[in-house]
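Below, in structure tokens: the form predicted alone, a single chain.
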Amino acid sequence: MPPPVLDVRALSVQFETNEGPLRVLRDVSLQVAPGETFGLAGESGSGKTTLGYTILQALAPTARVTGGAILFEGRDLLGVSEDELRRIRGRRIAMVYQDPRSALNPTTRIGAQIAEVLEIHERAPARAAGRRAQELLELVNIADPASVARRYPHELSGGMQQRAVIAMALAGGPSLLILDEPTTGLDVTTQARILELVADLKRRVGAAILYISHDLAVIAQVADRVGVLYAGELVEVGPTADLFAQPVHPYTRGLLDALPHLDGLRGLVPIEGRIPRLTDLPPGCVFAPRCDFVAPACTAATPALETVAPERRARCVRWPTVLATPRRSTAAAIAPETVASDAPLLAFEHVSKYFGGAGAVARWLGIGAPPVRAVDDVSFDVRADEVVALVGESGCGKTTLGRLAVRLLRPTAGRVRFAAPKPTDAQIVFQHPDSSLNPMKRIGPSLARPLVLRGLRRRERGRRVRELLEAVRLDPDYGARRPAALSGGEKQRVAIARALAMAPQFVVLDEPVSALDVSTQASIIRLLAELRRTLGASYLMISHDLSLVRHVAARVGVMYLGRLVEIGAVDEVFRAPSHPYTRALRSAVPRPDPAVPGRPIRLEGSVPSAQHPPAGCRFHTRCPQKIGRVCEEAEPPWARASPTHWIACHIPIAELSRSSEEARP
């Protein structure tokens, strides 16, 4: 067996803070062989990204390595000079970051940015570097690489930007490629293409890959072996198939139980508690305060990472008991069981929303740019005590519809009817709480502001703020903290509490958990379900995560390029018949089981411009089931698959039923 490209031995890293040393990594050991993909999983704050930065020797000034070694191709990176590190970084070791926008220069064309890497590390002439840049764009499956090389980052979609960053990382021909959450925040079809690309690159390039992610479903599809980090310690390592079939450590079992499954029956079981403060670690096993299998021996001493089976190691003294205990087969239901009222609480009636475009005179003269048709002639309703979800790729109009629902935007055409008596009966929870919470205000005053608008007296406001914090399972002392002192999940709980302060009848949830790790995601979703039952409110949930939607919603609408293409009860939309686009979305969802490899339906090309939408069916330019000119020339009619299930497609319902059943894995 060839020696590993990367060999991390007993690595420990700490940050110096005012509260004392923050021990972010402790005694971490792992190896990555040539041509192997090693998946590194764990919740936010477990130390995954810090490990990636430590390998690159790119830590903040307050951080220092307190022990261990990092052997890369046999050399300890902790002992090489800064000049030598500069020659290694970007050439022999490359890293792809979570947000491609932070890695791309917005003022430089894509081709020039890739060529710059070649000019610096390979001393390539400018013309040769430009040609090689286009070859690298072609390597990462970008159509028309010459055109893309001439574009600026803002002219590319999120998935295309991520491909460009991967091409830049491959420019130096690295032996080790570190991918840090490369698909987080991407919609399922874009994610599927990136995962296919990673698997393809492993075959064609042969580099060792360290794949960092909090999403075990993604890791199941790409990794050969998996390591699980918790609070800075590696708690389990093993081959992917073995680890997913029979997790040994209770924390790994908890992460797998938190994953939502596309069947709607398994998953979304949160791990109770939270990661401990790294300045004040508990005695013994660091996971003991949250563990269902805890015993006195667990807190007596820190367990060693011991071999529990061939090629498998775990840091748990009770691993035989864990293996002998059957895993939970199903989860408690989240979606509402009661039948919603027939009376619509909110109704969209032929609603359109356009942005920009030429003025009336310019349109009359036939000059100027056309508007962006973000939402185009959409009609559906949300009934009282109902959860409706909207799914679709980024840019399909979901968020615009959500903002129209709460009157943050006015429709260009059509009408949004809201049956509640007060405008404040409709609230919204945004995707990123960082952008919706004032960083200078403490949590208490932020929650009190809506109560001032409701006319509550000061004493009543203080009591109500405490009640709101308790409702979202935060201690009352959180009211004195600022957003910077909270984790991502805690900030999202505050955002939910603020929306609930107005006692709304209707709440828009705009990707409320897309940036959170799986355990926090499960906790937030169950909290939202519990609060909905308490308030009797209706939710419009916007998401690109179909597995999550299957657990939460009663009805689902599927959007593509500003139009609704399918709507129905959740069980109807997730089985035959289906719109071809819905089938493609379902097929792209990664399964948290390496024994069931993903078979995504490849949608060729990118989503057309909303300024110049295709004539006829808007999906015909990418549809794998296009039947001819009728798709290009005529708007698809709405066909009724059942009394509650409608599909906008030229293909007959019977044919859609057959094709959906044939495609089922």
Contents of the next structure:
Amino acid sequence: MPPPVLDVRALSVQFETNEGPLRVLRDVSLQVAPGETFGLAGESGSGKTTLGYTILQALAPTARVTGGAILFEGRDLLGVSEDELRRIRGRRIAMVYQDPRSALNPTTRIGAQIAEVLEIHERAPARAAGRRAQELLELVNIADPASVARRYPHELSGGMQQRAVIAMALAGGPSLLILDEPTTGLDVTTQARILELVADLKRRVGAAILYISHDLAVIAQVADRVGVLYAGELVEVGPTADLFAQPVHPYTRGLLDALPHLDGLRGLVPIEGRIPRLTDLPPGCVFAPRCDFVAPACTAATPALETVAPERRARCVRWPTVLATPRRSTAAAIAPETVASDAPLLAFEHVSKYFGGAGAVARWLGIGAPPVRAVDDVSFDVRADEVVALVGESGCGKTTLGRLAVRLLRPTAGRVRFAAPKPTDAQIVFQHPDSSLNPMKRIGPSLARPLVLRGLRRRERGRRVRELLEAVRLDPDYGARRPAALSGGEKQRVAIARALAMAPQFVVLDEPVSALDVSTQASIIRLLAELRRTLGASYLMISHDLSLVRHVAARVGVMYLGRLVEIGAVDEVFRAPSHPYTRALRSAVPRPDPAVPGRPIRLEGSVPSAQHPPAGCRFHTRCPQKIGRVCEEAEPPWARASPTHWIACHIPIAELSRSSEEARP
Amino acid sequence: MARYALRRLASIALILLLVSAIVFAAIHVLPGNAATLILGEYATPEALRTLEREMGLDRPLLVQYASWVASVVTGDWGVSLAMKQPVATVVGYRLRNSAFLALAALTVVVVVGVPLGTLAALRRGRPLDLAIVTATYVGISIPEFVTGLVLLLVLAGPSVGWFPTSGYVELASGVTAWARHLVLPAMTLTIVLLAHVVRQTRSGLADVLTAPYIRTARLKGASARRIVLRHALRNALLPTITVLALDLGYLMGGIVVVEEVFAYPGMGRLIIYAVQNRDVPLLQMCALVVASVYVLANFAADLAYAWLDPRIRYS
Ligand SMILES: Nc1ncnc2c1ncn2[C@@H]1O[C@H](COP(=O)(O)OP(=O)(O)OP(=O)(O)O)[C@@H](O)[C@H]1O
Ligand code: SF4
Ligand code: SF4
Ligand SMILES: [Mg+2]
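What does the same protein look like in the form predicted in complex with its partner chain, given that the last one was the form predicted alone?
So here's everything in the complex, that chain up top.
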């Protein structure tokens, strides 16, 4: 094996805070060889980003490296001068981080931002640097580099922005590329193309890549080797295939078991407890408070990273026992809901919602902008005691539809019929619990407020608040806390408790877990399923995550650019016949299994603007199966694939059933 | 961009029309009309009536307003009652003098304020920053007439005598003399604005320096100098432009005070003169001109903003 490009040895980093030192990284060692992609996985706050910044010496001033070494091409980066660092940054080591939009200077053209790397490091004349910038844009598969180079960041889609940032990172010809969550926040179809690009670059550029992500499914698709970080310690390292097939450390096993699977059969087993606070770490093994295998030996001393097999190491004293114990994941899946009754509780009848748009006078003068068609002529229903999910990428109108369902918005056209007597029978849980919880108010009073409206007496209210907290698995003494003292998952539980306080018949869940870590996500999803069964309520769940939807919904609707394009029972939507967009969406979901490499269907271009949606079929500008002029001119009719399954496409159902190239080995 | 500018210009025309209506209305709400003013309190009713007819004051208000607007637009601004000179000539001359003053002040504010603010932002929390911030506090809290008097006493007083205490010299009679008369009033005007601009630049730059794209630049290997000059300043100065535009209103108020203190013949003093002499034709044109300058300057600031910030170019 060639000598590693990056060799991190026993690195420890801490932040000085008011509550004392925060030991964010402890004794972290890892190597990345030339041409290798090393995946660094871990939940939020585990220290992944801190490691990336430490390598580039770009930490906040409050951070301090307390031990270890970072050897880059044999030289310790911790010792080099600021001048030397400047020559290394951007040229020898480049970093790409999450949210490309904020990583780009908003007032400088894309081409100039890329060319700047060459101006800095090679003193390249502006002309030559500009030409090279275009070549780099071409390298990251941008179709029209000359025009993109002249644009400003806000004129590009998220996926294009991230490509531009990657082009910038490649400009200096680095031997180490650090990618920190480069696809988080992007749509799945866009993510699929960025992942494809990363794999392609590895082949063509030959740099060592440190790929940081919280998403194990993504890591499984891109990495050669994986390291799992937990609360600042590397708990397991090994080749991707081995690690996913047979995780050794109990935490790795927990993470993998918590993931939702596209087959809907495995996973969603939460890890109990939560990450310890870095200011007061437990003695010995940091995972001990959450570990099923814990024994007295575990808390005696911090376990060493032991070699458990060739090239595999784990930080667990009981690894032989762990290995000998079968995993839980395959058994405990949530039973998918079945269609319960056929009395519609909520019905959308040709509902449209347009936002903004100029007034009548401006339109008459021809100077006003057309409205944004967030939802356009959508009809479907949710029955009593049923879970319906809506999936689709950002901007497809799913959130607007959710808000229409609970009357937070009024439709521009059409009708939303709700068959329940009281307005409080419909509730909503938002993606970010912060937006619905008053930060100044304690949890107890927050939960009690809706009960006042229901006319409950003080004593009863206290009892009911305790019951609600228990129902969402929170200790009753949480009632005295303020939202700031709660973790993201706990806040979401409170938001759920609040929605349930009114004993609603219908709840809209708008991306209820997308801001949460996988294990928290698993426990919230289970909680929601359980609560629903006791309440007998219906859910409309809005999500961009197809795997998750597979686990919870009885029926699924797929949206694209304001339109519903397919709706059916969950199993029907996850197999042929499918709408071409559904197929692409499904194929783009990365599988947390390196043995099943992704074969995403490419969608060209980006989602058109909802102000100027394409005529005919809205998907025709990107559809890989487009059949011709008819798609551009005529609106596709709804065709019935089964009594519960409908698809809006010009291709006949029989033919859609035949297209099955996505079948997996 | 051109379309944006055109649309803005149309709205400006509308605003000015509105301002002219308000000015016109305000003057007609006042007791006594121009005829009373000219003839004095003891004029006979017949004399008044005759003059009113001659001046067209007996016509319906709307007609009067329309004919006034028409004559203003065609450049016929009337004759000042007190000065017996065409209003256009008087206002033009005074406007030019005030413009010298305002431009001198603004130039100093930008040339000195932006670097000072930058320096403070880069040395945040260090002694230099503290000194600059303290100085801006002092600058903001002292009113012009005090600053003006202090400057007068110190720099134009008998012991130093570097600058003339008051008055104005034509540019034609020598640039040095002209400039020397400009220094003290401009300096007085500068201080408060300078404080605003320094503070805005400082906080704007400090903000921008924590933005992720600044980290991107750093991780590209850019030097501190390049980061500030190429990446941070342009973005940081955007809000400063807005502050400057807002400050224009303040500048106009300041000019009235400063011109009075230094006996400088500009718009400020002219307005005071017009009010004191109840010179209605002069006063209404002064008001209209000041409003136009303000609106146009804001328009210029918006254009500069749109030019510097590509995100709002076509909005
Ligand atoms: N400037 C700072 N001052 C104090 N603490 C910090 C600072 N930056 C990060 N931390 C803390 O360090 C720990 C690790 O943070 P880091 O950003 O490296 O995690 P991460 O694994 O990248 O998480 P995520 O997945 O949310 O991006 C967290 O507890 C975080 O709160
Ligand atoms: S060392 Fe003990 S507590 Fe830690 S992971 Fe292994 S078995 Fe669990
Ligand atoms: S109608 Fe045409 S463009 Fe639309 S999804 Fe079907 S084949 Fe594709
Ligand atoms: Mg991070």
